[in-house]
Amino acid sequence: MSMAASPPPKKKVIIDTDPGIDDAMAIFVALRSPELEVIGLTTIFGNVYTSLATRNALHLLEAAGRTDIPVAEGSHVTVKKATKLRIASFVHGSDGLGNQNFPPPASKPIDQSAAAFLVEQANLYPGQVTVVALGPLTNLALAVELDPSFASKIGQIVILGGAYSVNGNVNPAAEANIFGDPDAADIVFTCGADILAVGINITHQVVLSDIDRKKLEQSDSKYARYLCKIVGLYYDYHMDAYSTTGVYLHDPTTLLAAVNPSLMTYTEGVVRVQTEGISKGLTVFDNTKKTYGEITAWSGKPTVKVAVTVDAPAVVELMMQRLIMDD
């Protein structure tokens, strides 16, 4: 008689997140997400300030019947310790979720700082973690330098970050999440962790449809209810913005390259972050082919993997799946 196989062991993910619209997405994925365990959401200001996305990430994890999943909150300020000046309420709403103004959540963020629960986490579980980082790259950062051996024992840090080869979105430079915090960016960008990132010359790729948001309508599943509760304004947006009648996935497509990275095809190089000047946020890629006559900022850093295609349709498909699943 043959032995059923195990299913292999879940994938062990702290999201760092600023909810936001398509954060909620893919969070809700996440938790709907067969192959992955949870362990906690770490905060980060971006599409809110840090308190409000702490309130949301709480809140969501409440929504979702999951509030045995820990929150940290992150920084309030950059590693440089700038404040925040930039917030996206004409994306996401004042409250960064659509302006439904839910009631505010009952459970409380743990005591631990972002930075030291990412640590403590990795020291836990060495070469097992893997963060999800859906906003500025803060509190990764801030772990690099709290924990000098964070980037071996963390698993792989995949970014929501960067714009490769194509304009940002927030200026023709710079896309948005590596415009929050630059300087930190480059930190984690040439820490040497096992870094993927996903920038938005991938994401803008991956459309939520309007037949896409009439299937999510019509699902019982309380995911895609929700949800549906709060798309609306970010379909506003995109109409404004790019003239389109769907929403671009960058956080969930994010995520799902943790769940099954052969959604996506990869270059190897190094990324540098423009960190002042008209081009601040901008990320460069080196593809390290040529060697250089002269020692740089460039010279012996750490390469990272970089996503150059994607199967959109496939990545939609997947992430409805998940939404519309039976509770």
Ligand SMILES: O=c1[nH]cnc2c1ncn2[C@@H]1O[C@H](CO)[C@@H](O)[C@H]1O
Contents of the next structure:
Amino acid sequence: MSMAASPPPKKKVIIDTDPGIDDAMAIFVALRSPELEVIGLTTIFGNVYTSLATRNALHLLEAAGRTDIPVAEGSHVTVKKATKLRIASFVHGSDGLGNQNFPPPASKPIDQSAAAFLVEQANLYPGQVTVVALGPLTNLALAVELDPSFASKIGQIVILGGAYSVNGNVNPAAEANIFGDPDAADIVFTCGADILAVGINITHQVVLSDIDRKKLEQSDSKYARYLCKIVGLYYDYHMDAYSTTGVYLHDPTTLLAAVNPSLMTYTEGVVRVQTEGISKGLTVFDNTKKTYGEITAWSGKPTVKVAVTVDAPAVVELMMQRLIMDD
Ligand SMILES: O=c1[nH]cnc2c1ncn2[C@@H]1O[C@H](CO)[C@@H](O)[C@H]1O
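Given the form predicted on its own, corresponding form predicted in complex with the named molecule:
Below, the chain from earlier opens the complete complex, with every other chain and molecule after it.
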């Protein structure tokens, strides 16, 4: 008797997000990826304040018809309780979704903080949960502080964060997600979890051109059409900031690294984050190949994987395919 091979188990994913136009793309791609089971969204400040991130996360799940997925609201302040936050409304619009003024969602977040939800899920499914972190790393740092076993129980943390051997996007030193809470980022990078970091040295190679945008616009996919409605402002920002007619696919690229890690190559080493001074938010990678003459801040810290190359056309194609494919 022949038996059909059973499909591989889906990867359980929690997306920690600050939606955000490219966050919306990543969330839709995740919902459309048969390799993934999205078990929750957790929210954080960054592109918008946390309360608006929660509202947008709920709204995006409603737009996708997936209100079965829980949303846990994250921290409103940095891990050091700073309330003065850097919010990128000039990139995403004051509503975070291209100034479309969508009606408020009917659904509500669950009664648990993002950090508590992350800890709970890691304990429920040890080694099986992947967190895709698309904003500042505050919630994950709080999870590490809440439960010392979180780092070993979480399956993998895929981080959009850092600028490795290239300039930042907030200033020459810092990438926006790391700059948003550098102390949290340093806690997470050194916590000992299985970490895969995707920096803007990678995501600046992955561009959605105007031609691809038109293809999305002309498809009948409700996901593609929704994204085309909100993406205009993101194109304007890229024209102003980088003089390009395309947009960088930061968040969907990172999400797709969780779907198919072989879209990138990686190196391994220790990442520490500068938490003060003019280079606050700088990610500094030690390849651990040199024995320094003294103990450094990197000595003996756990290593992480950092993406070094990407098959950019394959990432764009996969994203387009996931958005356009039939339900
Ligand atoms: O110039 C910028 N300032 C702040 N945030 C930005 C900028 N450009 C892009 N992003 C946002 O930050 C993440 C990648 O660093 C992405 O979520 C992107 O939308």
